[in-house]
Amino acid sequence: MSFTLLAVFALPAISIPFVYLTGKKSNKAAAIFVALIALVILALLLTTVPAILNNPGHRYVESHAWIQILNADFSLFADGMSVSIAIISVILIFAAALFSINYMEGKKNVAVYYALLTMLSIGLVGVFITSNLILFYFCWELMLVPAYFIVGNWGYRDSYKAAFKFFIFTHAGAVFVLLGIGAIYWLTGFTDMFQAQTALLTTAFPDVVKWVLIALTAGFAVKMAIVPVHMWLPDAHSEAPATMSALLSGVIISAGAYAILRLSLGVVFPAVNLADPAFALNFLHALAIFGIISAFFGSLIALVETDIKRLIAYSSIAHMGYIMFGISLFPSNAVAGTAVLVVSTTAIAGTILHILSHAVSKGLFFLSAGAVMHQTETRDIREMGGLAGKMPFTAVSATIAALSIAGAPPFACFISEVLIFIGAFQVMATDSFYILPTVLMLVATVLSLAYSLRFTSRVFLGSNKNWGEKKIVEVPKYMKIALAIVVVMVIIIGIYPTPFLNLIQTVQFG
């Protein structure tokens, strides 16, 4: 029996004390201690890539013994899309705990705050690994609790208020989420999502799972912050350390979309399209509009906002449009009225790809806007300018994100959103709906390359009087080391996505 993916659990949850003492003696170490346990979970997460790419099934699977009486193992897999995710959420918070090392220095109970670090790890990595739903919800809630913590310690102006508003949101619809695994639970006796998607295909009650799609999935947008459940997101990710706003934008609102990808469309819609394919069709044309609209709110407010932080943060609710529009596109062309998903592998290549992409990619973008901040004690993009001469390494690594969340060729960005349209191309020659939105997603682009050379232009380039006899500095090694790491990352899914596209391929639905 494999204990790989356990070790991913467990090493983290024994380590939180030891990470807590270690900081009470030196800040330093135990920002490496958390570094070092983000490399040992990296290094566990890639044994498992050659049994995904190379066994029939491409998944590769633990099941030890846990709640007997709800016949529940503690079941864990690992598939393309989980381990990519999950290597890219271990890849920032490697990178997140070695900024920390000059960006937390001098506040205080930093021992607390990577102490909750790590606690933080073990659901951000464990959402993606297991297939028990009550573990799934388990490390769904497990996200929240140190996520509010850090937000409101560690944050800037009214950081308890907005990590109070970001914990009443997330946890309302984690509720929905709750009701669904319960709904999904009393209609097919399974607490694993595989069992339960072949359970619900002859469920006796198919007008019920239609409210169980719905349920998660709205509980699932929430955490995406999509237009109209977006309201938590600008300002928790605002006031938020650069370090839990890299995490909270480039992971934890990704597990919003990779939880739908995985539950309300893997498990759930199958049974819904058997039983009502026009309802089926509907909901995910419903998913698309949702997604255009998320799209182009954030990107409106983003062309306006003035904040650096929000400025980023209101970018996210444009890029969690572009992935919902991407999530609704590859189960179009599923053949009504039976379980299968003929789905369109570029659809599907291209959300999963950007999911990973805007997670590097918004990770740098919010890390880089902490360096400035913690550098010029501003945030207001309006007083800022000429810092490119100042923070010539901070400038580069901002410029490389802002032109990803652009689009722009050759970083990360580029080829997810290349893919996502071929694939909203494909779908159009069996379902005419997509034209306008696609259309529209195209226009959305734009806006997204105006806002990010606002901020690249507003922020690095011109001349600034306003700093005086203020001397503006580039960041600390240890800053530069972070930037640098996931700068790196964005130029090689810009460049060479393949090994992500190998694994993402082999992903099986339905």
Partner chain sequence: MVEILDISLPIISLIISALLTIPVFKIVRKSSHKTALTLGWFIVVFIIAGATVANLALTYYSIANPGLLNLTLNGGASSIISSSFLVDAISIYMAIIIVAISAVVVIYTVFFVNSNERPSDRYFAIMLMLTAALLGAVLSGDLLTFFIFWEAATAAAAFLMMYRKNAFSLNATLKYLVMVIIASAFVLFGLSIVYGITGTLNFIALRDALTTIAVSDKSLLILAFVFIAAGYAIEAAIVPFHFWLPDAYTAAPAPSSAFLSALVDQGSYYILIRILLYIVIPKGPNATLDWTFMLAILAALTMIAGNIFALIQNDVKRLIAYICVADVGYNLIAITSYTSLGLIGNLYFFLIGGITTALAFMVVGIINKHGFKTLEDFSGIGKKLPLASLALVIAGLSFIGVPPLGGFMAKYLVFTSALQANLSWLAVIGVLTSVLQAAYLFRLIHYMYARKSKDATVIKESKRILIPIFILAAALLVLGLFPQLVLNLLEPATRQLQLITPLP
Given for the second form:
Amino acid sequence: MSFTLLAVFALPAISIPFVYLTGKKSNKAAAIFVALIALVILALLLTTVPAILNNPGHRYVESHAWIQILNADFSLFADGMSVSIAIISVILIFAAALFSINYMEGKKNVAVYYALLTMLSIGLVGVFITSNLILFYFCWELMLVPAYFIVGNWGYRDSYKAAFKFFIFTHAGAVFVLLGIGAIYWLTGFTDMFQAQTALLTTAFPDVVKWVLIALTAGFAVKMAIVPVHMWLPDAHSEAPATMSALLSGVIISAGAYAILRLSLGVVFPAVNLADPAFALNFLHALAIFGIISAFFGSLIALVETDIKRLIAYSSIAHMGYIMFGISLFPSNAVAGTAVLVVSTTAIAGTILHILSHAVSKGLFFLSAGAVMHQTETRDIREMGGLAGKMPFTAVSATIAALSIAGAPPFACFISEVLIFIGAFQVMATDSFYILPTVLMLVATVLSLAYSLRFTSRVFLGSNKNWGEKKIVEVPKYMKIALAIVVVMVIIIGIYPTPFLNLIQTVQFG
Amino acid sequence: MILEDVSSWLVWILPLIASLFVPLIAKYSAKARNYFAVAISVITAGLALSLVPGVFFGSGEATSTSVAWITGISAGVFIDPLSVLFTTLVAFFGLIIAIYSLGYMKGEEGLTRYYFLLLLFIGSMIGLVISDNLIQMFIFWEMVGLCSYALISFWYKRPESVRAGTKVFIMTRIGDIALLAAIGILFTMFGTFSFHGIINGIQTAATAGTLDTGLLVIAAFLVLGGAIAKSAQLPLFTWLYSAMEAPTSVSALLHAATMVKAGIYLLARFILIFSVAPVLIAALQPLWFPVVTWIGVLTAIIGATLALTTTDIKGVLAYSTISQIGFMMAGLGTAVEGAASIGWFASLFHMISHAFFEGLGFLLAGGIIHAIGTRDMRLMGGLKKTMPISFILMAIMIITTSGLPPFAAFFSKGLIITSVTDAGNLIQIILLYATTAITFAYSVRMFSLVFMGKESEHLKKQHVHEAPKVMLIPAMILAGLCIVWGLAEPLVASFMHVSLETSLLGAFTNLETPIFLSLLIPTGLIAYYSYYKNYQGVRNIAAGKNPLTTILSHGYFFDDVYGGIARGISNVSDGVRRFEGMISLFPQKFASTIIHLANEVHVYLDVYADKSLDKLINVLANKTLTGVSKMKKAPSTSLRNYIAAAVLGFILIAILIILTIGV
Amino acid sequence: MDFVILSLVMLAVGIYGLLTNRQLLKVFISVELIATAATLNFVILASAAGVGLGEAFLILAFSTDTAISGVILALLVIVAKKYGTSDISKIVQLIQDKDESEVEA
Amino acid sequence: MVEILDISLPIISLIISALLTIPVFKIVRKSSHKTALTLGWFIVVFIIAGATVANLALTYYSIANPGLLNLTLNGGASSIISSSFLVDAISIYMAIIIVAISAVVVIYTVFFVNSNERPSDRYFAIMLMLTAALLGAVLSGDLLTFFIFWEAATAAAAFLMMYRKNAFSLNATLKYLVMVIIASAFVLFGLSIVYGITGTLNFIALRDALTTIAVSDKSLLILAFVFIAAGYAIEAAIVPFHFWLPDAYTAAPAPSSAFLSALVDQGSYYILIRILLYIVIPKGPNATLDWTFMLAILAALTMIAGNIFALIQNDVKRLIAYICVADVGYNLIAITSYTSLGLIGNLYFFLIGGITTALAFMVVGIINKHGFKTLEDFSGIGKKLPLASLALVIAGLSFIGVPPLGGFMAKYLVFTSALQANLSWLAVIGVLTSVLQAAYLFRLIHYMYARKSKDATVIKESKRILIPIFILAAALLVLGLFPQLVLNLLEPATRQLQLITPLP
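Output block for the form predicted together with the partner chain, input the form predicted alone:
Entire complex below, previous chain first.
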């Protein structure tokens, strides 16, 4: 009996009131409090890593009694995929907290902000480390509510409206997830995803399982903001405060990708594949098509968007397209009839790594953009330019983020994109459907470079007389530290992703 | 061997790591920063040189060492003549440019960034050529693009620089994705990224007869795509001219040793890999090799003609590079026997001579621009007097460029022409000869415009001075090499472990040389007379409005097409955004429709349902109870509605139950 | 059996009354009609079944009926006192007027 | 062994306290610590009531493997006509939540001090009476006893509603009463037919009799069922019988609305469960009448209509009243599904729905007191009354079904049970309408936080009235996180249901 992962839940939960009280006294103290919580969570998560690498099932498991009548335990687990995404999330929370010290200075109700941030961190980390479906849904929605209020209350312009859109869309997605989870419980009597996976293979209603797969995937796709259910994302991401945009784009939408891999494909898909392989294959192809549409849609709009944050938001849509494409390379033929599926394919490893690298890169991107907006008080890139001389540090970090998003080495997204493409070529060898999608995705990378460069050149390069007598200075200390932390992460993942890949390679679905 | 192992790693890691220290050192002293960069370049060059003996006296077989890096991919170095050749060249040029920059970049803003990127650039390029696997190579391949982007937009306040940098990065990216696709195919086929692994895979499959040559041909074309974009070949050559916005020192490095040479390296490397299986070469022979040659030949002539018309001194050099690399491509296109073919060696040999004379050209051009502050040749003239050393060096440069004996390019270009004559068809040969002739013409033109004639009005206003020593010495070294390098041909051949049928003397005696030289003389004369003696004939053609000048002034319309494509994409994007704006209103409209409907229903229930209920009751009452009840119009009350609803609901329940049990 | 039919007729009349009447008192009487029909049923069926406890039902039913009727009548009295009528339409009209005046106030 | 005294003690104690309340208030009124003393009195009353209910529960569960205990008033063997009580897991559960919620609402009422809406001694007496009547209703063992207690409860409810005595509340009460008497008339008529067919009204005897009913009587039974169903549908405010509810709850003072929505509503679902699941079983070898289709349609109608009409409301209190209507629909899904999971879900939903609506009405009552009624009025409330708004947000999130609040677990159970019963379409309608719920509740939250308030007056929040409110809010959170606390109580209920008929 161990309590490591339970502590990951309990620590922020218990801390919420104290964070609030601290926030009443001092903005800085509360931020540091939240950052410390993040650090402790990080440490707790790291302690599970040896067990994951060495245990025979490559999984660290922990279970506590919860709702016996529903056969639901408070069962927590960490495997290569979940722990690595959770670690990245915690790092982003840490950076966001530090960033807030300067960013939230002088704003109203900061105590509530930090309390909400702490609450958010429960959901953000929890969603990755639960194996109980009900608990998963708990965390899934717990990401949503604090995010709603943070976006609404401390955002820009018409932020509550954006938050409203965000909530309604993602909640609408979530209820389908709820239906799917309920159906899994009905079909198997289990609420633990791993038990359910095995039980689903022998279900008496294979047709229902198909619908479960579709419902779950559709629900998660809303969170991922896959076109055509992306409409909430540009508004929410652009109106949110910078820290929240970073978390939204970095982690929350990635949670959708994680959930598709873990639940749709990890739990439900094997049963579907067993019952109807043709349908399963078509399903994966459909995911690929949606991925391509998103990638192009997002990239093209990012190419002409003039609002600094909307540009980045659309690039998130594009990158979710990449991830969706990567997910669609899930090995379909390897699954049939087997309960345990060891996914070491390049594509899936690349996809998971891309979730990580996109999280840090996009987090950095939004934080940098937030810094720019904070210092210049404008958000139209047509009015910017020449900031590299005035804010060199931010310029470097934003450029690194942009280049990483564009998939340029030695930054994070490059290696993962390469792995996805390599994986795509591998899959192409057996499934000729993927030829055209892969080519199109390759073309989309050029577009991503184009909008990234457009961003840096419009914002930081060139010269601008618009600033007039407005004095633009470099960001203050803590913002710098926060940016530096994420920059380091971006470069580490870019140059030496091996620790993460080692973890990811141990992932077993089922 | 231990020394070699260490230096083969250090030679690329050192500049990369050192680049990170540049900002730190810059905090203390700007001077220390500059000398630090130079010192690192020196060490790098030394390390690169230390690799040479091993290869020179070795067997010519490739050796590689690797360490675990990313899961499933190891990082390693691949030592063979080809990689060491490039490593040495890059390291050497890094050193030259680092020294040159001391003078050229003096007093510029943002030098910390400059030296940081310079070292990163050198390290990346060496990393590219020395990698033992495709992923590592691809990373450096991209990093080279990245560094060149950053260096070309070095003067970030100038919008042209930024635009040029962006253009370079995006255009080369197009090639990069082709290369990535090729890597994907190769990995799928052989399950490995390493060169050794791929070579073994090809050999094994070829002996087993299971080699999928069709797929490999596709991969080869994709590799070619990567090389085309990086080496500025047809049809993606336009970026190189835009890249002239970079500081001239960077241009020199870019043209002489890094970036554009990466494509040549890539093709040379892959020809080596492909040549291990005759069956594969046989598959590549009908299409791939001719395409390479054709691209080379066409690029060569297009580049040369464009160099003839541009007024930008660096532009001439840029188009000259495009043209010269076209030559190398043409040579590589004949290398159907891999390292054993003349074409393969000729290209690499020419690559080095080109590095020397083009580097020299840029260094001199840098000095001139430095001195007079413009790149427009029309504003120059008569610099012979004020910049005598540059004048002499430039003379050496144009002689080499044109391929006059006995300077370096004479031998290298001659070899290429020989190889194409052996393998290619007549049109290719004629085009190549024409290109050599035009090369001489534009060289003379540039030389005349810059150094000969009278001083222009522009120059009279300012005090023109010779370049400082720190800039001249590197140029002199290069000039020296231009002169003697041709004689090193046998040495290089044995270094590369290739056996050449033609000897050094053979270059003078074979059939090509007379044709070659006889072509140069008339064109040289025409150029000389038209630009130096101000003979108006050619100038009139050039100034007049005719199809030829239109095509040339538009750079064969390539940039117009690309601009059109970019505009097209931009228009599509605008369209998509408008579409997005439209559909993002959809949820709102949908919601308001629902609310509207609900309201309607509410109103209906409150008003219309009541009225219709009354009517119904009236009908019923009148039909059944006429005279019994004196019903008036029932009052319009909501309570009445409720009661009615209750009774109706009662009926509803009854109907539903009956439906269920089917009574 | 006749009584059962009688009770059904009473029910029908009651429902008809519910639907058509606007006098609150008449609505109330209609309801009472239904209730009485039910009570009648109870008694008749009890005696038909020979249980012999129909009286008990009757008493119970009457008592509850009375209680509720008392409440309703009390309300009616209040309404009548307050508005001077027990006509639903008028009451509602009055109430609406009053509401509006309240809102205005 | 459970004695008849154990059962009647809670009811009697509450009736006595109700009667004592008036003299007690007379004495207290002169004291300077009026509120404290009043509070003390009610704490004592509810401690006694709670103790008696606890006594009942403990006595019942001290029996090994307890079943359905049917006790008649005379203590003898189950006579056909004698008023009888039924004790089982469900009725005990209902008794517990009725006393608990009633206690919280009464405490709220004590603090709900306002010049023109000050609750008087009679108001409290009626509240206690209503609680007693509801306890009697849920503990009753035959339809007639239930009917009598229920009539008493509705009469009391009518008084609570018209407490304000303004035109609004009179109008609403009138509607309520007319609907209720129509309902009772329907029910009574239905019961008379049932009695005619089977000769009994006792729950257990009736069930046994219905399983062996003659085919010729079947159509008569259907008629009876339709009457009873329609009658109780009116009480439970199932669409299309729901019209009275929004009017009544909007017009009533906040404590009344809270009380009615939390308790009287739940009582009406209780009888639906009793009749539909325990007596007129739809499936299995002993099936009497398949009513699931009928109820499924009504459930769908109720969810859709309730939520859509809530969407167009401008008055916040009325909006919450419509949510009560929608909640009926979710409850009906659970009943329709006719599974043990559905039963658990339903009973859990009672509690959560009761707490949530009570909480919402209580908070809205506070806000209304400051003169904010419509959505526009609610602009900027979040800044003016932060704590009350927080409570309303919690209630709203629970309505939507956002974890970790109780509403989520309730909805999860309900939807899962629908899936289990092969009623996926109902589950889909359920989740879609709960998205609609999210839409209008978030519109409310939007108004509360995003809009700027029109006037800049600063309102001092009364702290003590928030105590009962936050008790309920905390209960929502705790029950959401640890539903096992309640589900343990319900677990015997599923076993008892299976005792009667094997469930899928």
